[in-house]
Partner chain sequence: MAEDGKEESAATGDSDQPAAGLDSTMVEEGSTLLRRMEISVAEAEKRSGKNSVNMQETFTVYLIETRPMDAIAEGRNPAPDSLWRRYSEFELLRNYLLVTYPFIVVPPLPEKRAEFVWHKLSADNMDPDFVERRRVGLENFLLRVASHPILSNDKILYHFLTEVGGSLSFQSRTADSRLRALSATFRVRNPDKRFVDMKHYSDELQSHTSQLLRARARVADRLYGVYKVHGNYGRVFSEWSAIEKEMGDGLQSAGHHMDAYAASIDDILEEEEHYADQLKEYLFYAEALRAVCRKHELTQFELEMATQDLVSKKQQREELATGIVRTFSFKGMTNKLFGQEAPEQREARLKLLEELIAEGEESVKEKTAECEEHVEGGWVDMQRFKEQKDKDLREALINYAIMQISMCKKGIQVWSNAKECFLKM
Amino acid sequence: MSVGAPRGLASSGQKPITEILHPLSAADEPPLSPVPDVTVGGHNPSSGAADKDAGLTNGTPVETSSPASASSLFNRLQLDDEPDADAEAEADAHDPYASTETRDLFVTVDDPKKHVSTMETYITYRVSTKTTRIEFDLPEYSVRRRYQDFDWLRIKLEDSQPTHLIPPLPEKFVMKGVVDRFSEEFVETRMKALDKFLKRVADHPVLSFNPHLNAFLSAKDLNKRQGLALLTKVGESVKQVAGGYKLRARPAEFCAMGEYLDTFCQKLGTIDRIAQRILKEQTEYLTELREYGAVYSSWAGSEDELRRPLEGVAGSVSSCCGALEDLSENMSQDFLPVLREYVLYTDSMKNVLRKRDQSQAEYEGRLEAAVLRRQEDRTPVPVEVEKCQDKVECFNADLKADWERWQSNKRQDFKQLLTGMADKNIHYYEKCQAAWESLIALLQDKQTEDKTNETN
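Model, the form predicted on its own [one chain]:
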């Protein structure tokens, strides 16, 4: 969606834009009340206790009144050409993007293949699509894409849908603990991350209708020469207008989002560091354990009387090695990548928040300028001011909807992640316990056999 679209255009919010509280709409406040300034894209240090009270413990925003300064200016303009709310609601009702989660587009990323040429070596992945949407000419597609094609898609989505949260891609070159980007482990981990990225985009009620996604899924050859700029024309205009302007205050609900993201990212970083240390210690322990079992195997070759017990110990140690290897593999390939994905997710969400702040700053700047001109020569309100108001409303509605969707996905992902981690640890300890219990049974049989031989 273009940020400058009129307010009747589609939004991914669960309510029409006209029904959502405008971030600058506290009309009952006194005009131009003094409030602390915050830098665009930054955090307001003085929002402290009030902002924390406004947000829930999980970062879910609550509706609160917003700074009065800009809204008071807007009220002083006394606009008489307010659009009809019923007409806007009707327009939203007929919009295909206003529907709930779509289930008519299914995508899969699999079958990685290595390509070697004189100029470069790279990996491609098969992208399979099944759909019943009329935007596609065929019901099924199968194309091959490399990482830079996924990167192109994400840039185009950011470029054309600046009000929405775009899912993150895995890091381009080296993941933690992986050196060879052509290794089987690295390729498998990246393939899973790319598959998750594409599924998140395909399940989004707005992003899934983006024409660039259609081209990515269906075109044999992508034309990636155009539109690689990170900023849209709208984004550039926002940067120019809001570059030297400070927000009067970020609305409390979005302050709560920012504080939650900071805390969440910090916790993930701490867990990631500890998990990396545990993985390193497990790797070192696994090396020592293998050497430990080899000693018992060597000893059994020179001790006929103790051969069976010693071989039993070696077998138990070997079983524990296999269980520990599975546990470490799960941590490196399943647990750590999810942590890293959500660290990147928080960066993406913070980026959308910064864009929202820039949009609000542009609106406030243009509104103040319009008020000054109104006082001097009674000129009508420029259309740009209303468009800027629409931008802010679109940002707020889309950001709230994407925030709720992100929180829902996060809960599901971490429940699945922690359940899998618990199952893997249970399996590890059960396998180790079974290995040592089999050794006890072997030793008891050996003891019984020795007593029988002594009796005879």
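By rigid core we mean the largest C-alpha set that fits within 1.5 Å across both forms. This is a predicted model, so every value here is computed, not measured. Positions refer to the first chain, counted from 1. Compared with the form predicted together with its partner chain:
Splitting the chain into two rigid parts between these two forms leaves residue 207 and residue 366 on the same side.
Smaller rigid part rotated by 16 degrees relative to the larger one between these two forms (C-alpha superpositions, whole degrees).
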Second form
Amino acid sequence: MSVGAPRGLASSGQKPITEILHPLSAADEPPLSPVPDVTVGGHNPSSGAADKDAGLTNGTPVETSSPASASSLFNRLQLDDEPDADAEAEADAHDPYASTETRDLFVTVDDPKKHVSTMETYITYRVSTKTTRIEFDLPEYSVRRRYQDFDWLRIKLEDSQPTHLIPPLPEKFVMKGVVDRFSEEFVETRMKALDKFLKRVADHPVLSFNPHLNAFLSAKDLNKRQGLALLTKVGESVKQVAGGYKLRARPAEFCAMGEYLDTFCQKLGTIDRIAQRILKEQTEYLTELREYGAVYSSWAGSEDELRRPLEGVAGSVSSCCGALEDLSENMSQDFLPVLREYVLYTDSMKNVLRKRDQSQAEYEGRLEAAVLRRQEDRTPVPVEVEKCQDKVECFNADLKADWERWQSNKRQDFKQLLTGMADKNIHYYEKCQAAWESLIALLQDKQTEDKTNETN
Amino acid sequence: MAEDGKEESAATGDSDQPAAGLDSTMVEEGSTLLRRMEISVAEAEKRSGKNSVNMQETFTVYLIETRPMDAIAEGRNPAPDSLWRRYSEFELLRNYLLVTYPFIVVPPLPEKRAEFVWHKLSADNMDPDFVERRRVGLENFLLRVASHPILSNDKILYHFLTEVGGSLSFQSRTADSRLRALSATFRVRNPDKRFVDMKHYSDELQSHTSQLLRARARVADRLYGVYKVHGNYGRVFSEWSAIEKEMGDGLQSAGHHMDAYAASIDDILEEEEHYADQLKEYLFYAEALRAVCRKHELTQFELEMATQDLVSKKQQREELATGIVRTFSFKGMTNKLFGQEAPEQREARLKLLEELIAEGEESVKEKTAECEEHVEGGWVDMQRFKEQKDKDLREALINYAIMQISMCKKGIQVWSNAKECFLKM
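Now that we've seen the form predicted on its own, could you pull up the form predicted together with its partner chain?
Let's see the whole complex now, leading with the same chain.
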């Protein structure tokens, strides 16, 4: 259970971080032991990294290839190369005891529970954290969060890290009449998406050090944290950008990114439609197949010698129906949601590109104005303009880094998604083949049985 | 099957043929025609000609080829005798057999028009696939008839196979009227219970096979849809691969496999048609079985009528002879009212009655014999049919399972290939 960390701490700092056992040191413990609810009151983010400057990233300096990002990438590649990995294996992939020298923050979302109050009913999820980072007071946390809280985190991240790509959340609103918000499948799908979101944030070399993430992971009670004294940069933050900025020249690489995203989004949409169509056809096929099997059963009733073979066929058809149901369920539970989430991810990326454009436009605008003024009355170029230029350059650098990361993740994710789809189809056919082969074995046994009876 | 129609002797139980039951259950002691002669329906051709109302029409003719078995056994390879016949001539032959051997379950012909089609298959009689399947069905019909212990000895059958003849048309007129009698409704008092049960069974067989054929066609339709939609993946993966760097190759090749997957369904379903044809044969066989039971009812009915008639005539004679009227009759009433007839008239009537009674007794004897013969022969053939049916359908089911396994293996192959490509992305 606990790796020796003192529990029930009222405040941080009772034990210096060096004395708290490293999670990796308990090598004999099972990897994902359930973490008890740790009460942490009055917690202040130790980094106190309030954003001083608009637009500058907080905490760590911007590096396109910081050790954390490169190695987490490497870890992802290693783990995802397993042939039978499917979406759920993502959770297992974060095994703290596997190739972990540089990974120091592990998060998991699981254990959904329904809460019923007089005002509303909602689901909470357990968010478990294991870390060795000094920014955290404790090595382990376990808190309960609801979707609203994740959304809060996302908004906070977008506001405080406008130059970075924030991973998307699953859709917020669901049509009440159409989708059952409390059905097992829906909750399961949403939970996986939330888990993915959090993992992506935790893997990001810059976002993972954001104090809002810290609060999200560790604070007992999130909503009451008004006194966290984090400045929300409403003034500076640009949320959904309307677009249409007159740019002098958008650098070619960003143009290429935009074009890529447009086409990619389109293709994703097509794949989604195809998958849905396949599901529809499969459902109709299943209906007919069931009736078909039933006819064999009913025919068996009027036969004697043929009864067993006919019932055997009915049985095999029925097994195939079961296998088909599994396949279809899998497609709709695992494949489609991940696909859709990537559409959202693509939209997020596009949004960041627009923000970058806007920031460049702003800079160009100010520069122009400043140059004009200098020409008129020799006023030197103000500091703000230089800062704008810095901002744009930082933005570009961040974006490029995020782009690479995004591309790499996309490659892994789709490799996993598509091999998963292939696997499921293979399993389906294997099950059907087994059903028919057992029928033949059954019938041929009978045949040899009959033959020996005849010769006797 | 078309390719090896010529040389293959179906008597050796070629597994491609639906007539897989052509072994000990059918070829019995005594030489059936098939033992003496190799028969095949080798080809089909389109012809044009004037029909009975002098209108131009197109139709298909089939080439019947025969070769003596002993020549083949001796290693000689003589050229086959052959003649062309069209479907309607086969129909005439079959009707003749139905009428001449009322207690035999006569093998059915392949369907006249394409039924139970799933949407991709054409329902057009001129469609080459349909013609080909019909050729196979006609050959199967001939083989079954020629290996039947009783039917195979029929002279008309022999002429059908070896001579261009007009003798068939003569038979057709009597065939029609007797066939019509089969569909009339009448009540039988004492039908043989076994035949009643068999008739009931034939209804069940007919209903189940036709249900199965319809359900199978619907399933085929849906399966076709599932496979074909996957072809869209091929296109979109290809388009997507164009904007990718490292992922491009893997996606592109995977797309090709998706195309292959979508294309594979055509062959799969084409093969399944053979299974459908086997089911159809037994659907039509059910009708033939029913006909035998109906024929029994007809002969039994005629016997009962004849017996009834004889009884009433004997009663009349008794009344006339003794003057005692037991049952009400109009003659009796008029006699009472208007007086009896003269003795000479009575004598004349009595004599006539005696003649009629003698005829009636002959008739009853005949019909009883006919009935018994029919029951005996019919029961034997129905047993033979049952054995054949059990064996054939069992094999058909096994072959169906084999087809399904083959389809699964193909599916696994394609998706494994696609998976390889995805892993390389």
